[in-house]
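As a starting point, one isolated chain is supplied in structure tokens, in the form predicted on its own.
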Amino acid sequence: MDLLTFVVLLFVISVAAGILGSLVGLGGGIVIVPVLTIIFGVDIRLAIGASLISVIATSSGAGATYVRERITNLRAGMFLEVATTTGAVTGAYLTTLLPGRFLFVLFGLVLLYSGFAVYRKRHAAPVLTVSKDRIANSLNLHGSYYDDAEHREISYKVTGTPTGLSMMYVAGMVSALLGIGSGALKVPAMDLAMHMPMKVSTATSNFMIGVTAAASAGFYFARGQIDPYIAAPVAAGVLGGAIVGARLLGRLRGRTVRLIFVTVLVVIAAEMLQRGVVG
């Protein structure tokens, strides 16, 4: 294949990951390091480079959008972000130590287990309008958006901040180790542990998301893991569909959001299980 066919299709398929990357809070790397590496037969941590690049954008674009709707808990995105990027750091020094073949099946099982948390709440509970959660109240971290499918405005309370950190320091490793933006777990330690609710943890995983990756993307470009014909498409196309993503959003009704997190999840995840098993 020639640079200008891999640069288009590269291009093309970025921007279907940046409309799927914004609607489930992902960023357009949970579909980026599969393409490149099984499909292009990249290298994983050239991959990782360029998807992190591409979190960025999604970041840029779908973050802004949610950010002027509403949609996004600005509080909550900024406390919790201290947490995540404390791990992207630990992951962009773990990285150099883990074989690529690991960072695979790692890959797979965490979006294996994030997808079966998030099906197992396909009903979704009421949310919450108490909270006895002392960091939360304190930090006023609750809030409302105006849900566009259901026409109200939706408030909300937010708890178990202590059980939220924890899983954002995993995620912040998670991010810099494989490359996906994180939100395979921030998604749900806002929707399940915090009880946000499913819109706005996507929205607000999408305003995280990037400077989880801006973190630990020093790192990868200080040892010349990012490769700009590979980034530079990647990017622009992720930006492009991040954007077209982000008004798709407020149209569809949370339970389908869900529903196609947890089918993107466990079709990429048999996908990168099955790189790391077999090879």
Given for the second form:
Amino acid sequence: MDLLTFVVLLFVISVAAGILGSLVGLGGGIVIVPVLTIIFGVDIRLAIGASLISVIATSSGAGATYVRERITNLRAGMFLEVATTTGAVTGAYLTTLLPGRFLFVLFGLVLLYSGFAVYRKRHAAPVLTVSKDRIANSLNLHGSYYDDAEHREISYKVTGTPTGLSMMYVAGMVSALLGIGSGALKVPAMDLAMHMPMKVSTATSNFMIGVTAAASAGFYFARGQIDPYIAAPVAAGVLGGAIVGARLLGRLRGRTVRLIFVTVLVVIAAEMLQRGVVG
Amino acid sequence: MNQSDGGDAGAPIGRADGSARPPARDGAVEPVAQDGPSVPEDRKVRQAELAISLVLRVGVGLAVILVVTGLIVVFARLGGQVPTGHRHSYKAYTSLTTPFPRSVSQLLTSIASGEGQGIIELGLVVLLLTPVLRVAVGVLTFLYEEDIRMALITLFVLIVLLGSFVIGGAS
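Okay, that one was the form predicted on its own. Can I see the form predicted together with its partner chain too?
Let's see the whole complex now, leading with the same chain.
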């Protein structure tokens, strides 16, 4: 296969990754990493570098639309970034201390459980109208957005910020340790612990993952993991896909987004377990 | 292509927005009594959202232009060198031993000599810096909204982020 064919194929696959990633609040690494390693036989370190590019491209590409449409909860997102960025820095220090395989198995199991919990919540009341959470009330982390699928303004209250912050800290740590799994833990933190609507959770996760990924970008660049020939089609394709995905999210029902997210989570969990057990 | 996409999306969203929150739009005309401060505050929040959205769109647009230009340069140069693309397997470009810039000085040298890969990496650096710039603009917008606590929280995130770049670059 010559370079041009490789670039064109990877671009097309990246468009799909961008659409999926922007809908469920993940970075699209779930598509990019296996495609590069299994189909194209690229070294895992370069694949993870490309995945980092894909995360930032999804986040900024779709984020522009989500923020303007007010689906993103800006205040909650920026507040929770305190936990994800400090978690990412801690994780970068721990990489040398902890055995990677054990972590893959552990987080594979955690993701399976949170996938189950997110799925079980599909019939629950969609939003809270009162909150006793002192942090959320004091910083006014509550929000509202216009839902294109339900054709009405939805106001919601945020709760459980201490639990949400702890889960975000772990999410930041995991993304630095394993190079993946950042949005996979952020969405459950907001959906389950903080009771934010599903679409708000994925859009806000999407908003935050770019910053978490940027926190480790310096390391990846200096280690030579960002190969321009791989990253260029990934960046361009994912950005295009993210812009398409961002226009789709508004029109989809919260429940549909939830089911797509759970499916993706199960696939990631299987991928992590496989990497932990088989190596 | 990105810019035009954003422009198209703007029209229906703006309308949905206007119907959803008319007070924010007509605030200046409406006579307001004790709720006085809350109406301009609403507009400030909207301006902050639009500013952050704009930062993301400009960053992403610039990154795409650079990355695509870089790719065109790469293939233009390859086309000139090798008549049969067949001999140029992608493997040579996608291994750990592929030569490409890994530091700022190498990046500058590469761009100066007109290499496509240097232009691509520059686009990637713009892409990586976009979320950082977004956080910095977040600090400014919270100051503009006169929300000191949120401004300090966002400033903390910015400091951790910049610190990680320094540590990452040094290691």
